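Next up is one chain by itself, shown in structure tokens, the form predicted alone.
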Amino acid sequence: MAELKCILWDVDGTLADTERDGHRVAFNMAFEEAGLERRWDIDTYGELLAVTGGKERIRFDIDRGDMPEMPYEDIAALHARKTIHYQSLIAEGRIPLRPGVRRLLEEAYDADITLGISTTTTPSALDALIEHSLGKEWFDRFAVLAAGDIVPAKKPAPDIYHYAMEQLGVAAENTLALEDSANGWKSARAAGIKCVVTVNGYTREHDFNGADLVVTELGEPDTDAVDVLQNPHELECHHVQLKHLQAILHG
């Protein structure tokens, strides 16, 4: 019987809807400014949600032929101006945490259960949401911050969790993923760790398959229960408590 150890989250969508109207919003800015008339919308980023990584997404957009042909110095320079629009975004308070996550990341913290981040997000972007979002004094609670291009390959490859892991010594059977996403869930399962999934408008038809809970949100107790899309431990889920992620593991 595994015992809980760590808690890993992934960001976007995850601790807060960025994607809609955070990230498809900061990306169509960005092309704004560099005089592209592309843009982004809701559809379009929902299925460029499939190629993991904000670079990435622009260059698969340019090799379909929705954008123009660029070096990848200027693909880069556009995803910076992209960052720096999301943050504003950020600060603005326009993109705040999804029903539940503060009230479990402080019943976690309180129970000495260690945090971390597990993301592909940028780290100026994670460290906006964090302060604008969570409050500064989440740096010094989160034991890893894991994101962008720290590792080579970003999810579905498992690589970001095993880094995390290694910083932090702990051991997979005694690790949990928050995921919202198929290649989140996926780059967890590759990484041997079991995982929660709070499905989103963008992911909420995503095959998971095999993932250990399925949930609309975390939710909060003065609120209606969360619907709970896939639960083979037949865990009660009225809102998402440390006690279920305990069980999870406890198999």
The other form holds:
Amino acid sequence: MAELKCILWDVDGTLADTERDGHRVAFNMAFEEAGLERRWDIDTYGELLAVTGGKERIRFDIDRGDMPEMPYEDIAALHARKTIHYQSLIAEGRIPLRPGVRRLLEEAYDADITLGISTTTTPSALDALIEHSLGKEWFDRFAVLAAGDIVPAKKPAPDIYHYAMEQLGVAAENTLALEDSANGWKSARAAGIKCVVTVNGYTREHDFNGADLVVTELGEPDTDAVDVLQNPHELECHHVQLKHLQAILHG
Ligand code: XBP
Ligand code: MG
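Switch from the form predicted alone, shown above, to the form predicted in complex with xylulose-1,5-bisphosphate (XBP) and output its structure.
Let us now look at the entire complex, which starts with that chain.
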């Protein structure tokens, strides 16, 4: 029976549905600007999400022959332009938070639970989302922003979760992760952290066998929108609240 002291949040797909209309569009803008013919359509991008990290995703597309060969420096430059386009899209306020995210964040913050970010995304892309979709006050409310190349191996490796917990001085048994994808859930599991999954259009068919709760969204109290897809703890869960996360850790 462990106490819930810390919640680590994934970003893309979990805080907000950033992939299809944010990252994907920004990659295509960078490709066009660089004179490349390649465009990632919605389905192709869904397949490419199996590769975490934007630079790694471009490298993968090159290696399978769908983009012209280029050295790492060019990939990094292309990705840097993509990040700038992504920041502009986010600054336009195009991508709202997913349902229930702000509610649960505020509930946990008010209860003095330590909050952190654990993501594959580039730090400046994360900063844009916090500033424009969450609100600047959250820069101080998250006790750690663990992001991008800060660790050598991206999700599904556990490194980013290990890094975040080390920075915070919290143990895995007192921590819960919120994720949206199989790679994210595997990363949390490999770090020994229990995990709640909110699926989205890109991740609904992923295998989350063993996850502690899988729902379609965190939900709001006055809607009936949450489908519970996996519920090993048999929680009464109309919308996901702090008490549900605490119950998962209490086991
Ligand atoms: C998702 C990712 C990222 C984004 C793109 O991260 O794999 O690579 O798709 O961001 P998470 P970058 O779900 O862990 O937040 O281009 O900045 O890598
Ligand atoms: Mg994610």
